[in-house]
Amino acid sequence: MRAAWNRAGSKTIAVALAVLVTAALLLASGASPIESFRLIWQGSVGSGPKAADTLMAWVPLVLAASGLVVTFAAGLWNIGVEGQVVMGAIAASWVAREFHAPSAAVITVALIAGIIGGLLWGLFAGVLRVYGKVNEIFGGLGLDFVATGLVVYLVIGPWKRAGIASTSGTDPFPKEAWLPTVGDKLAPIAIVLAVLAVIAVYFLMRGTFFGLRLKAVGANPASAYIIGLSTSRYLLSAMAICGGLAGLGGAVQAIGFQHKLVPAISGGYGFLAILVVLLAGFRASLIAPIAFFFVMISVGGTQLSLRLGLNSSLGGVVQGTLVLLTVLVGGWQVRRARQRVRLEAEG
């Protein structure tokens, strides 16, 4: 119970400090902090269409972050999650363009293809890590560049719009490949998939032998190997699970939001998901609300440039500041706890 209160206290302190730092930045820019926060709220959830945009942006972020909880538990920094989102979008786009069938069949196959595309890309990074001894950070970053280059090549090359080589994207997919929506943008299927992913990862990490063994591998690979755990198999499994969830997020982006393949199909959600997981303390139970908060800042932050003339990157500054302060406050609390233990031992 004491540990839970300490964690809650550190999050509260970090959020308060982040608000103060953000307010100071806004004041230095000549803007009212209260008005800025009001615009962010209105720009993200102030109306039905804006709330729909925010929820649809929340889905791929939650899916990628849920997958990262698994890889972080295994001791892996899966920086390649951004490329896994992209490859999922490419795979789903191929199905949407080439597979002709009733809408339910096309959508189902496209979502499965997205999972497979991301899974294979994540597994590729895992193979480089396990068998090629390539650190997953460097291998993942390299694969991110490959995936980004591939999507640009497809958009201005084989899948370009008729007579036009434009980076604005491919031709829109057939309507049969679009996720059904409520209103113009909100796709209930996408929301359900994100919620199910969070629940599945939560129980995977807390209620299964696989999750327990995965944590053991992440905490001490050498000891896990000595007691008979196949560290390679668990590392590859973690990368595959994360890649599959990230790929599903890319598929939702392609057939549920953009309805075509665009170069920026990932939306940076893979990298943003890393910040979400760090702020959540690697716990699946906090992924959904923190991701929604981050998306509110991303979506609503555009109002700061439109209405107040502020730089649109301010939202990213707020997100990064919040994560940095959380890490610093958490480290400070750990240091205090160690000092207290040492003093008690000496006393």
Second form
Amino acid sequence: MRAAWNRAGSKTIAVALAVLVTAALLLASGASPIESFRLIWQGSVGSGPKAADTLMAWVPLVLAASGLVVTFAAGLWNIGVEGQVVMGAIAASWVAREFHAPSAAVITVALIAGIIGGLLWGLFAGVLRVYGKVNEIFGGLGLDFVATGLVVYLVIGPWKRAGIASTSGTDPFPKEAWLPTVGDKLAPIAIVLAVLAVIAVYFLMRGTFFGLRLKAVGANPASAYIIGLSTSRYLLSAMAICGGLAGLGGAVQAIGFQHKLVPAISGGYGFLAILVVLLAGFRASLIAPIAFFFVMISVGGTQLSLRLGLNSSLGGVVQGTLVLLTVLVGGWQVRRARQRVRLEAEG
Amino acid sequence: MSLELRDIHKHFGRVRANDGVTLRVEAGELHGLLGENGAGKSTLMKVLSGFIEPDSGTISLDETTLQMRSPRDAIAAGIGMLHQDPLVFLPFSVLDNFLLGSPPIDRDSARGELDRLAADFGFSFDPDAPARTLTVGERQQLEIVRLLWLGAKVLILDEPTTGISATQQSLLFEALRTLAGQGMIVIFVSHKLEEIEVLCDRVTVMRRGRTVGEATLPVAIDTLVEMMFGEAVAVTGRPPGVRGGPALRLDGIAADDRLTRLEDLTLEVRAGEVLGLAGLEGSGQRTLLRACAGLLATTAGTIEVGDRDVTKRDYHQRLAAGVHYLPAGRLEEGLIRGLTITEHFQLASGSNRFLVPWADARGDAEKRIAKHSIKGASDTTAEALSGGNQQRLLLAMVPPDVKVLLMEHPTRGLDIASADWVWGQLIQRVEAGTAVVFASADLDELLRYSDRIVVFFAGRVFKMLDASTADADQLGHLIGGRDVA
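Return the structure block for the form predicted in complex with the partner chain; the form predicted on its own was the one displayed.
Next comes the full complex, this chain leading.
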């Protein structure tokens, strides 16, 4: 109980501090904080189309973040998640471009291809870690660059638009490959997939032997091995699951939102998802609302540059500040708790 | 000059690493600090060198009380510590390492100082060579020279002979004698009797976080052994159980874990037998246990469990064959911080189901908590349990029908009630036909519970004893490498 209150308390303190820091930043840039916050709200959920944009950005972020809950549980820093989103998008784009069939079949195959693309990329980093002794942070970062390089190569090379090679992206996919939408942008299938992913990961970590063993391997690989668990199997599984979910996020981004492959197809959602999971304290239950808050800032933040002439990177600064302060407040609480334990031991 | 530590207390959670230690060393003295691993020597020396702050107690040098909050304060007061693994920055050159932490000085004069100090002790370095090309012994020499140059008047050496050659050891001992001759205080920490005997003038013995005795050398080795391991208690042997066929057979095995090398070891343990492994820490007991468990590859010989050859089988396959291993580090290689007792039981169950039956799991855990008298609830996490209860949980996680149970220090750090309980459990298992092989530093425990005792010395089996006819005195001598029989 006390722990739960402490957690809630630390989140509140961190959010309050982040709001203050952001307000100070805005004031320093000569903008009114109140007006800015209003613009962010308006620009993200103020109208139907805006809300659709926000929700469609929420989907890949939630998918990648759900995957990261699994890798963090296994004690892995899967920085390669960004590349896994990209590889999912590439695989889905390939299906969307090359596979001609009824719409339902194309979409299904493209989504599965996205999962497989991301899964293999995640597994690649996992194999490097388990068998090549390459730390997953470095392996993942390297694979991120490879994936990003590959998407640029495809867009201006083999998959370039007829006649012109442009970084604005490939030709739009055939309409059969587009996720069906309600209104202009909102693809209900994408939302359903994201919601299912969060529920599945929550359930996996809470209810299954797999989740329990994954936690054991993540918390103490040596003990887990002595107890009889095959640590490499669980590390690889975690990377595969995270890669698959991130890849699905990339696929949705490609066939559900952009409808073509663009160099910035990941939208940075892989890296952003790491921040979401840190802020969520590695728990699946908090991912949906926190991810929504983050995309509100990302999507609504563009209004700041349009209307107030502020730099568009301000949204990222706000998100980063928030995570940094949360981690800081959390660390400060741990420190205080240790001191309390020490005092009790002495007293 | 004299150094005095008075009533030093240092607790880590529930562990009393130092529990009222008092130590006095005079100038010009080569003072040995002797004790088994875990006796509290390293903690005491870390307190003395400013690495950790004591909970209470005072340190004074020349009748002046020192307030030390960091190693920097300690060296400023003239106390320098040479760690077991010398703190050398490997990519840096010898000269750069020498200059670390020094007052500003130009490199040429520093080079001169380094040469002069090295020559004093017969050390020789190439100042421009990268430190990584130095052997462990040479790194120590560099560190000693550096500490002296920084003005150390008190030099602490923590197990300095681990991993250095015999020549380097004699060079080191010669240097230490020279320093003591110049009026310095040298504190030499070791668990090796023979080194203390050869080198030191006086010795203080520590056991279970306290100083238990002091002696001027030379002294009868029995006296030191008794201080290290406690009074020899009259031993009541365990009634011999029913022996079955061979449970574990080692035939000419060799293994090397880089600290200790075992060679050509042949042993047989029968079902229902208890085999004790005695010896100073690092004499081969742990190496043997890990080789039997499949955690360390053997380079020769065969290992059989029952009548199955498991030599080529890994740890998990041996686990399936009925070989279980409980290492000494209960929270490092056994239990998992943050996970509850219920979760531990479920992990150990090896269930093939997909879902954890949480409702039943809690009830099951509560029954087993009661059965094994663990002081904790089903949702208590492993790190919140005391050492004794952690050991109870670990034992409770081992299925009842294992063939071979390998244990490292089964009762180290446990209170008497827990230790008795642990052995009660083990004896029940033994009577049901499990073979138990355990390593211990507690002579009383070895004599009381073993059928046979294997004494290790420097990686080989020094002596095999029948526990019913052996006594603590004889065992103590054998552990120190002396066969008096």
